[in-house]
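The chain below stands alone and is given as C-alpha cells, in the form predicted alone.
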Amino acid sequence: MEFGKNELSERKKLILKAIVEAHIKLGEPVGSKYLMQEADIPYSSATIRNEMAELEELGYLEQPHTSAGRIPSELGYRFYVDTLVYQYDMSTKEAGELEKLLSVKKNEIDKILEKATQVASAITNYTALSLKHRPSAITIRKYETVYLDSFNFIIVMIASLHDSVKTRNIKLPFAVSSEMIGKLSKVLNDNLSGVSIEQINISIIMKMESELTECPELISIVVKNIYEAMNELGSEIKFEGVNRLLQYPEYSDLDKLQKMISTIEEKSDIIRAISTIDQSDDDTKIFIGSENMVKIMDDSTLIYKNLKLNGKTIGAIGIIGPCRMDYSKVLATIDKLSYEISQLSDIGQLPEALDIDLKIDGEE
C-alpha cells in the first residue's frame, strides 16, 4: 500500500525520513533544531519548520503538544516503509547468530522455528513470534449450527484433534431461514466430516451446493470460514521476548500492556489474524497501527513473513513492536532468516550441520 508519493518533494522526503529515524531512536517529538544539529539537514530552521508544518497538513506528521516537535503519523510510517527505508547492513555478530541458528539438525523444524524466534527477538530487541502450520493434520468430526436471526448464525466445529472447538459468527448479506441453517448442518456433516483442507475441492463444494438448492451461495461463505478455522486449529504459535515491550514508553499504560500481554498469551486472536494471510504469499507483510486486525495492537506494528522449504510453507516468522520500530533492521533480519531457511535441503536428507557462508554487505 502506498500513499501519494508524488505529493512530496525530495526535501520533504529527506525531512520526513530524518524525523522518523530520530523518533525511532529517541522516542520523543523531533524539532527543527535537532534536525539541523544532529541529522545534518542542510536547510535553515525556518525552512525546516515550514516543511514540517506542510507535512503535518498532509497527514504525515503529528504534533502531540503545542510548541512541541513532531512525531510520525501512521501515514508517515507507511510512507517511510514503502519509500524511504534503506537496506540494513547486519553486523558480523548478528550474522554469526544466524549462522549458529542454521547449524542445528535440519530434520528438526520445530527447533529451527524456536531458535529463529529467539534470534529474531535478540537481534531486533522486539517481541518475535513463529508460527508452525499443521493444517493437514486437522479434520472436523462434527459440525453444528445455531440460528440467531435472518442474517446471522453460528457454526460450531469440533475438531478430531483433542476435540478442540472452533466457532464462527457468520454475518450474511442475504436473509436465510432457521430451517435453511438446520439443513446446512446436515450438508456439512455429510460432506466435510473427517475431511482435511487438502481434500476440500471444487467437486465437494459443487455437491454441497446442489444439496442446498434453496441457497447454494451460502456454501462458499461457510467453506471460507471453515478453511480459516482449520488453519487456526492446525497452527502453533510461539513468542519470544514479550518482556522487551516493557522497554518502550508506548507500552507504559499498564492497563493496555496487560491487555496486550493477555492477547499474546491467549494467542487465538493473533493466529486468526495471521491465518487470513495466504500461505503461498512470499511477500513480507507490514501492518502499522490501525492496519492490524487485532484491535489492542493499534499502537503497534506487526511484520510477518512466511517461511518456505522446497516451495512448501512450513511456518512463519514475525516481529511485534511499537510503530516507531527500526524497520530497516527488522526487515533485514526477517528476510535473512527466511532466505537461509529456504536454502536448506529436504528435511530428513540433510547432514547434521550446514556450512553456510553468510555474506554481509561490505564485508569479505
Given for the second form:
There are 2 protein chains.
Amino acid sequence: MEFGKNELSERKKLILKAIVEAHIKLGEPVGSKYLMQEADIPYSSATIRNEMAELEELGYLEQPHTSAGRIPSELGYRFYVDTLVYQYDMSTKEAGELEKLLSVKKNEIDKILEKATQVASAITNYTALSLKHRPSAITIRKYETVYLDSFNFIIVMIASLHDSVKTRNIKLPFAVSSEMIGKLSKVLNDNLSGVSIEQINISIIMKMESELTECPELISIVVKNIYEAMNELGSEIKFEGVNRLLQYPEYSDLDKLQKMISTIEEKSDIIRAISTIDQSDDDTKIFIGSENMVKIMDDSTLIYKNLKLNGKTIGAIGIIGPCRMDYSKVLATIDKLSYEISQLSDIGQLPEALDIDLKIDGEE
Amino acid sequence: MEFGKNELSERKKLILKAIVEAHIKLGEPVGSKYLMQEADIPYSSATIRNEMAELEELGYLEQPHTSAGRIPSELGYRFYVDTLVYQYDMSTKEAGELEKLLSVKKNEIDKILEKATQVASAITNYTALSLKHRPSAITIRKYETVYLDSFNFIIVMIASLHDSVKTRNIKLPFAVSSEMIGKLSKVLNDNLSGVSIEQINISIIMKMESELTECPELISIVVKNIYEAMNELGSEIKFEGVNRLLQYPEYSDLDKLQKMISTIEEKSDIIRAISTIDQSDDDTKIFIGSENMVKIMDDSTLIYKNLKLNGKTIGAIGIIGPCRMDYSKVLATIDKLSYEISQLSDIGQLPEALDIDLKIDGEE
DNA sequence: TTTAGCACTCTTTTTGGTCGATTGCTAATC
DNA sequence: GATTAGCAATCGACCAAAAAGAGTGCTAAA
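Let's compare: the form predicted alone is above, so bring in the form predicted in complex with the DNA.
Next comes the full complex, this chain leading.
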C-alpha cells in the first residue's frame, strides 16, 4: 500500500463515502453490486469488493454476517463526518419553520430554547434536546418582593442573564409587616445582586441578618429559597420529539428503546455527559456511537452545539438519533438555527409589540 | 337461568373475578385448567368451561381464537371494577414515596402536581398525568411591575388560585419612565384585579387607556401579555413515566406505540377529552377501552380523579395504562394521593421553613 | 348438577429446503 | 501490476409442511 496508515486512497474514500450515504439512505447493508450500479462507482463489483475487504480490515466497515453487504463502523461514520462539507439546501417548508422560530414573541431564554428544540426536531425528524446553562453562570440582578398577607409574600428574582425571571412563594411561620418585606427587598438588592451561587456564604448571610435587625430570621428562609431558585434558573434540559425515535428500525428492539426513553426521561445521565462539554466552544460537536458518554446511547449519535445570544452562551441545542443519521441535514439545521438565534437579540419583540390590536380573542 | 339479565350467579362472579385477576397478572388468555389448578376455583375444568361459555355469551368474556383461553371484555373489566372493593396494602416503600410527596417544600400548585404525577407513576408503574385547571377559573389578584430600563419592564401576576405566579418580560417600542411603569401597576390593579379572562373587554381596556393618559399605548401591549399569561396559568397537562408503557405487551405493536406516544406528546386530544369531565366531581372516574374519548386510546384505560385543596378543585391526576391494569393498586394510589394532597394545605411549608440551616451546600 | 374423556380447532414451534444476495478467491485480461 | 470476470461457498430470509401444545365443546357417565 503506497499510503501511510492514516491515509486512504482516493478510491477508498469514494467507496467509503458512497457506502455511508447509501446506508444512511437505505438503512441496510450495502453490497458491491449496488455500489457499482446505483452509486455510480466506476469500477467492477470485484474491484469494489476488494476495496471493501481492505476498508473492513482498516476498521472503517463492518459485516453483519458473511452474506450481507457492509455497514459503516463508528470509525467509518467518523471519517465520513470529518470529511463532510455539508451542503444541505433547506426546502421552503423547512425555511418556513425557521422563520416561525423568529416570530417567538418572548425574549426569555426558556421560550427561545423551547421553540428551537421544536423546530429542530420537526425539521430533522430526530429527537431534539436543549440545555440551559449551568447555575454557576447565574446571578440575580434585581430582587423584588410582593407582600400578600402577614404570613405570605412572593419574591421575584430577575436573573442577570437575559432577564429570566423566577418567583418563589414564601410562607412564614411568623407574622411580618408589609414594610418589613419592603425592607427585605432592599437588603437583598444591596447584598445579593450580581452574586453567583458559589459566592453566597455565611458572612454575607450574617451581614444581611444584621441589616434586617427587626427580623433576622427572615434572611435564612429567603436565602434558602433564592439558592434553590438560582439552581433552577441555572440548568435545565428538555427534549422534543422523543416519539420520532420509534420510526427508526435501529430502535425497534423494545428493550433498548425502553432504556433509551428512560434515559431521556430521567435526564440526569445526559446532563452529566453534556456538562463535560466546553461551554465556550463554538463548534458543532458530534459524538458517534461509543464516543458518547452515556452507555445506553452507544449506538446513537449526539450532535450538539452551543447557542450564543449577544455574545454570551445561553445554552445549547442537540439532536439524538441513530448513527445512521442524515448528517448533512442535521448539521445544516443545527448551524442555521444557532445562527438565527444569535441574530435574534437585535430584533427582539419589537415588531410583535407594535402589531397589537384589541381583538384579543383571536388568539389560540 | 334463575337470575335476571343483570344478575350473575355467585359462581359466575367468582370465576369472572378470577379470570380478570389472572389476566391482569399474566397478560395472557386464561384457560379453565389454570383457573382450577392455580386460581383455586373449586370446580372441575369442565364446569368452569361451561360457565365461561355462558359468561362469553353474556358479553363478559372474549376468546381471541378457538383454542385460546378467555380474556375479559370491556364489559368484563367494567363489572370487575364496579364490584371491586379495592383493598390494596401499600408496601412500606410505596408509603415512603407518598411520604416524600408530603415533603414538597413549595406551596405552588405546579409543584404539587408535578410531584404527584411522579409518585403516581412510580408506585403504579403506569404512565401518570396531571391536569391543571381551565383558565376560566383564573383571575389575577395582584399585579406588580418591575422596571428594568426605559424599554424593558417585567409584569408579575399573582393568580387568585393559590398564589401561582406568572411573569412576563415586556420590551417596548418606545421609552417609558420608571414612574409610568409604577402608575401602570396601579391602573392594572384597579381595573383587572379579580377579572376573569372572559371579562376582559374593550370597554375595560379603553377605561384603562383613559386612566393612563400619559401613555395609553402601553395598555394594549400589556393587556395582550396578561391575556396570554392567564391562559398559560389556566390549564396545563403533564405526563410522567411514558416509557413505562413499553413494558406492557399491549403496546408492543410499534405502530400503535408510536401513535400513543405522539398523542401523549401532542397533548391536545387528551386535554380535550378530559376537559369534558365535570370539574366538581369528587369520584374517581374510570374509562375502560372504548369508553375513552380519544380514539387511539381505545384499548387503554384512563383512571382519573379531581384534586382538591382547601375545598377547591385545583386540578386532576390520572393514570393511563392497558385495560389489563392492576385496578386495586391504581385506585388505591390515586385515592390515597388525592387525600394526602387535600390535607396538604394545613401543613404547608411551615415545618420546612422552620428547619432551615445555613449549610446551604448540602442541597442536591 | 357435576365431571371425565375425547375429538376437534387453532396457534405456536420446529423442521427442512429453496432462494437470493454477497463475498472471497482464482484465473483471465487489460 | 491493476482490473475484471466467473464461480463456489456461505448465510440469512422466506416458505411450507409437520409436529406439538393448549384449550375448547360436547357427550356420556357419575
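Under this definition, the rigid core comprises the largest set of C-alpha atoms superposing within 1.5 Å between the forms. Just so we're clear, the structure is a prediction, and the values are computed from it rather than from any experiment. Positions refer to the first chain, counted from 1.
- Relative to the superposed core, Glu266 shifts its CA atom by less than 2 Å between these two forms.
- The Cα position of Arg78 differs by less than 2 Å between these two forms after fitting on the rigid core.
- After superposition on the rigid core, displacement of the C-alpha of Thr124 between these two forms stays below 2 Å.
- At Ser196, the distance the Cα travels between these two forms is 3.1 Å after the core is superposed.
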